[in-house]
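First, one chain by itself: the form predicted on its own, in structure tokens.
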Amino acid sequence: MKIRANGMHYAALNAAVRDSEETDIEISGCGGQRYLGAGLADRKIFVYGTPGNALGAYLNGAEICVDGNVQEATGDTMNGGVIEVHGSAGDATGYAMRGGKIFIEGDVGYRCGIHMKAFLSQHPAIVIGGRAGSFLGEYQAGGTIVVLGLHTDGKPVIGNFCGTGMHGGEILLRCETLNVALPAQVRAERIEGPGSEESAALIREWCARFGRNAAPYLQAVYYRLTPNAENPYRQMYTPN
């Protein structure tokens, strides 16, 4: 199914995405419109232009493949499924994200992977090709965050604030030298590649998405960020 949405109200694409009978969908000419995908579990979304504010909000299960930028709170609260963008994202990626995937090929604004959480076999992941704002994984309880620090252009692969409140889960940034401060409860270790399967896994699936090699990205250094052991957050969230 194709849909052309130049100057289509977001809740009539919405609607005619939902209610279409085909799981392939392709979207031309976005501009804006918000909402495109939330909840969905058995689509497969192709757009072409800027999704407006929560692109796959509460996605469970879908796909979404976009050619351009996307807007804020992308994959806000998603339960499963992969979000995929050729470009950029706004603040809030991943949002209270509690499974799923979500690649971006670009950078991403602040407070990406916002209170992004796991529980059993919910692990989700964000990878960010270029480089975060502030605070990202602020209060993080769980999931993985990788930045590979792609066209950053001398700047640090992070902004200010990582982690602040983070009690799980763990970050990864590629980087030789991190230097921007962390908050005390951060615990930062440098290591020979992404330090885990999982991880490899997810690097090696950004890098086929976006059509590069995953030997660099595989065998550069990285920084692992996770909670401190006496991280006052944690005492908070978790049983001692």
Contents of the next structure:
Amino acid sequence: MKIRANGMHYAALNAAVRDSEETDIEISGCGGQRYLGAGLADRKIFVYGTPGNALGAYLNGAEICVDGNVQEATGDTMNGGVIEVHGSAGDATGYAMRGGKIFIEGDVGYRCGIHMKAFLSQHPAIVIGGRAGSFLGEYQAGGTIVVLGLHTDGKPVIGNFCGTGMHGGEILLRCETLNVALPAQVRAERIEGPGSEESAALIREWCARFGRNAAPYLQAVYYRLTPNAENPYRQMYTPN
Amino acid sequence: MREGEFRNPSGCAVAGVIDRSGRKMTGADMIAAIEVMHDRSNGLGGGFAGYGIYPHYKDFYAFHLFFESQKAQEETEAFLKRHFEIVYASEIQTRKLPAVSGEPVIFRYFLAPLPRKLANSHLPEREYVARCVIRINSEVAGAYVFSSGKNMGIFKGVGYPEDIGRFYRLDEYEGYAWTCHGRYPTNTPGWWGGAHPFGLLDLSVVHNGEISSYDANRRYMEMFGYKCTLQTDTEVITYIIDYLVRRQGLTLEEVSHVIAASFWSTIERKKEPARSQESLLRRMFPSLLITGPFSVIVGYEGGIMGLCDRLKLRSMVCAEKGAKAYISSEESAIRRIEPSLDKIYSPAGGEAVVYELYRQGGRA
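Next up, the form predicted in complex with the partner chain, please; the one we just looked at was the form predicted on its own.
After this comes the whole thing, all chains and molecules, with the earlier chain placed first.
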């Protein structure tokens, strides 16, 4: 089904997507409509234009592909499925994500992957082609974030305060040197290649989706950030 | 009900455009852009600032006033006559719309300070005018000067911003720069004077957020004769910028290092001379650090500036297309008026984005 979204209210657009009898839906002329695909399990949604905030919130298995940039809180509390963005993403991408995968071709804004968590078979992942803003993986509790650093503006691969409050999961940063301050409770380890078959598979998938040869990314140097078990949070809100 | 008498649980939208070649555009594009972000507002406030809109009166201060009573108008006009030559006065033309109601009487005056009065005051002209604005706003009950710059004007009220823009017939004004705001008041009920932009002289501010340093900032500013009469955080941001730029002579980038200063830990890691300069500014004006979430667009003669709080707790994107530059809470609003952009990016928290008219004779 094809929907021309020009000027449509988000409630009407979301209702049309939800009520469609076809699983494949193409939305053109998208301009700021929020909550697209929220909570959906069995749809493949192609979006042309600029979708609004909270794209794919609570996504539960559906696939969303965007030809353009996305705004704030993409994949908020996402539970399963895939969001693929041929462009860059705003702040709080993958906020409190607990399953599924987000692939961003360009950069992400502040607080990407904040409060991300994993549980049993649920292992959320975000792969970013460019760079990430400050507070990447803040309070991260689980899952994997990969930043490939293909940006060309000369800025560091991550901003300030990466991994603040991190207590689970991992962050992989593709870069030769890591010239940023990290919290004392986060450990950075320099590794050749992505470190695990799961991470290699994520990188291969990103490359396949954005038409890149995976080989150089699988052989590159990465910094792997994980919570430092030898230096735990001794005090948070109350002494313990 | 007025600001401060009631607390309302909580978003906002901001947008701005400038044609750096100085070519003028009507307010229609700003209306179209802000309408895309309709759901960021709740109908309790909208407003616009246009720059270069009064070319025939460009040498006079254009005061826009709300009057809630005949008496307030009489008192204000008597005050204006004592301090200014009133070159031209008229009611601001509006379009009656079902979506906009309860408007006060809205007047515009083009003013020149009385030369003798100004000379006797021993004040620079702009300071004289600013003090007159502050006096009317704090002393005349039911009167509120909401715009006071030269060759610019603020238009605002209670309603959704796109309706307020049509109410003021902004499609009939032409300016080289526009900013606008859709309000979602977080603490107060929303009234005509409390809508954004806030302005003093040619400076205007639109703001999305809620600052937690309001009282500390307000108390400091009151030492310099500013009176915060509206109980709303954007007013104090306007006065801080006016104080730092007009009275302290700081550049806008320096202002950003005062109000959205980096954390000390971040400053320590910076290279010289940035480290020393940013430390100095933080030490000089510690009471003017603004904490809590904000994204603001500042308008002034010849330019616009976008700035977010240092933690980037509110969204902002900047874009360019030829001579035109855009700042907005959301990319979708910019795409509505310019689908194909040369460049689009998100500034970091505390990073001032300044777009100004090209200097004459060359491109900036």
